[in-house]
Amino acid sequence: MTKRSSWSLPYFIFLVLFVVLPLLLIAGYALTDANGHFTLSNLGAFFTEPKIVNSFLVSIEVALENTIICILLGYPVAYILARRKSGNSAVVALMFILPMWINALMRTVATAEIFSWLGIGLGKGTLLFGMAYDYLPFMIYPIYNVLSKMSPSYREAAQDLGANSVTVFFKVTLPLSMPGIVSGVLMVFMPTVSTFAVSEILTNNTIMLFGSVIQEQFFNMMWNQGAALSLMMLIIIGITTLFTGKREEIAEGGLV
């Protein structure tokens, strides 16, 4: 225990018990049937069963729409906060994060009650509103973090070369803020695809997302197929993370 590397042992044990082992269990259930025999039929259901395919496509559609809404709303907010000259911009940014201190399920139920009180029927519109409300801070903060650290000398140099404010934004500010946008997209898009409680509450179960299908499999004790769908979701998240990670490295290198 005198070596500094020994202090990593608790973290290693934690990773094995709560990360590696659960992943192995998911893979084990996904690749076996109810009798414990090896099979790929559970994974094949992701591509062949209409209900699963349709829910995944609907989830992608909702995730894309929610991500676009969060970008359109979040980027201007982050830009304004980063350009504020006063020292309280960080406090204002924190105010957008404060709702995240409340349990997400409680926020969703409260949002549904507000729509009920206003007499607004639950559907895709209320779902997108609730999604944007839940995930907008995840878009604002990474963009704000990048913009606030951006040196004003870049804009000043562009202006000295004759660029107007619009050109400066699209040629300098926006490309340099891409790492924050990429991080925000990753933090909004993938959770939207895999969520289930928000869609069930804000659509009254009229819209079933991919996360709801996975939850339904486990609720009906269909562990193998539920594990297979979860594994497919993990694979998609992993591929997306690798792709966006490379894009972020390129953006930070100034090659966007």
Second form
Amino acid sequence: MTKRSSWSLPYFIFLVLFVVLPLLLIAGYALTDANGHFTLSNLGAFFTEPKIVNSFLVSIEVALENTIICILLGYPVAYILARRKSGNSAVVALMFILPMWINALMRTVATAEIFSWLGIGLGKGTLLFGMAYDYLPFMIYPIYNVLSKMSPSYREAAQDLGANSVTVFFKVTLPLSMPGIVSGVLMVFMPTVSTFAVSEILTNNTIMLFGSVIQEQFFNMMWNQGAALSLMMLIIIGITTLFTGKREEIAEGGLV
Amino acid sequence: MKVKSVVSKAYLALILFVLYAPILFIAVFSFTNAKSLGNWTGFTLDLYGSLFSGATSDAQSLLQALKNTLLIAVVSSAVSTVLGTLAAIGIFNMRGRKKAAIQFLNNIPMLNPDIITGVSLFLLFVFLHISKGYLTVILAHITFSTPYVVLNVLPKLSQMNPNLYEAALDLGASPMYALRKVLIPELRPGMISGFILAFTLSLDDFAVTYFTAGSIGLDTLSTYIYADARKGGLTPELKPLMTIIFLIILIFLLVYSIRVSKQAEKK
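Instead of the form predicted alone shown above, give the structure for the form predicted together with the partner chain, please.
Starting with the chain above, the whole complex follows.
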């Protein structure tokens, strides 16, 4: 028994080296200046530098809007797919994931080209369209997973007790599918804040998301400043994960 | 009831159309010669020809990027599958705090946005003075793929009869032999889905590769397309390449759906 538990030792060492140590390095770089002396000014920039504050607020706004769009568009898809009785529903569900196997950046570039072909100027609208396009499958899949595993007897019981279909949906189906929505939100919200290439391509660099700011700082060799912004992001992720409950449930509701 | 099903079918069709529109757009314009997408100058297979022959230097570096992408995906997902399967077996046999600790660590790469994983590994390789290249990209891809392998193999372990492996040992099998003949056949479905997921994640990754590839000119398809888009003009041969990749995926879907419908008939 004890012997086989040691089989995870190589992976444990790997995790310490490639996950724990790198995260500590982010904190280390964030709290020092270019000469290696302790400083809080890198972290302070997150709250005081107008360009960073603005891009953070814009990112949160875009991510919120994108998450809401993905729920509104994706929930009906997941619902319809889960309710289909015919044998090919697994195939149809797969069709919604297949586009993800075409390189995401290529699809984004193609979306931008379609907009310019149609004469639509690049900006906030095209950014939201492209973001929803990229992240919709991540919302559909976890909700579909939860809904298709849900026993129909809950709905039937509510109907037998006299609830109409609207009440059944809002009082039974929707609350029971919350775990799927939560993991969908986790897979859409933070990644939207942190994307960098997609927003550059879809807005012609006019809207800078938080990820682009981090990328730009590393590109300009400002590692300490970039690390400080990454650390802020990690802290925010940590807080949101604490609030959204058990990590394992999220992972199980997810794409896996 | 009838109206409802028509509406829901129409809705699915609409969303699918939007999801596939950019891909179809690329595919259509891969059969013409114009530089910019959306400009039709007559049917030709020229782009396919120059893609395969590597006629231009752009086409050559595109083919190199494709090779790099596949090489990195194959190596990193194979290593992830071995590392993750061993780790899952270990985790399954652990108890208490140790188990909770390693599962917590295993979740971190999945919760981290790509850019954080990329930045943190960038700093690691700077800190350790490891020059960036194939090795660093592959290590980075193993980092974000292995957790998914672990999560795919763990359920198979709890589904299998725990006494099978012990029985093999009691009957005189060496641990290696029991692993090959008993454990791996039972875990194979989880290992395969973990491998496919790791492979897909690696193929599609951009941010982590961007931060760990360094400046030696190592490009994958993602970083190549990003550099192209920044310069403002896509390499024309990308269109036929993406079309071919899409066709391969479609064939996969077709084979899969035939298998599913055959299984449904059997039942």
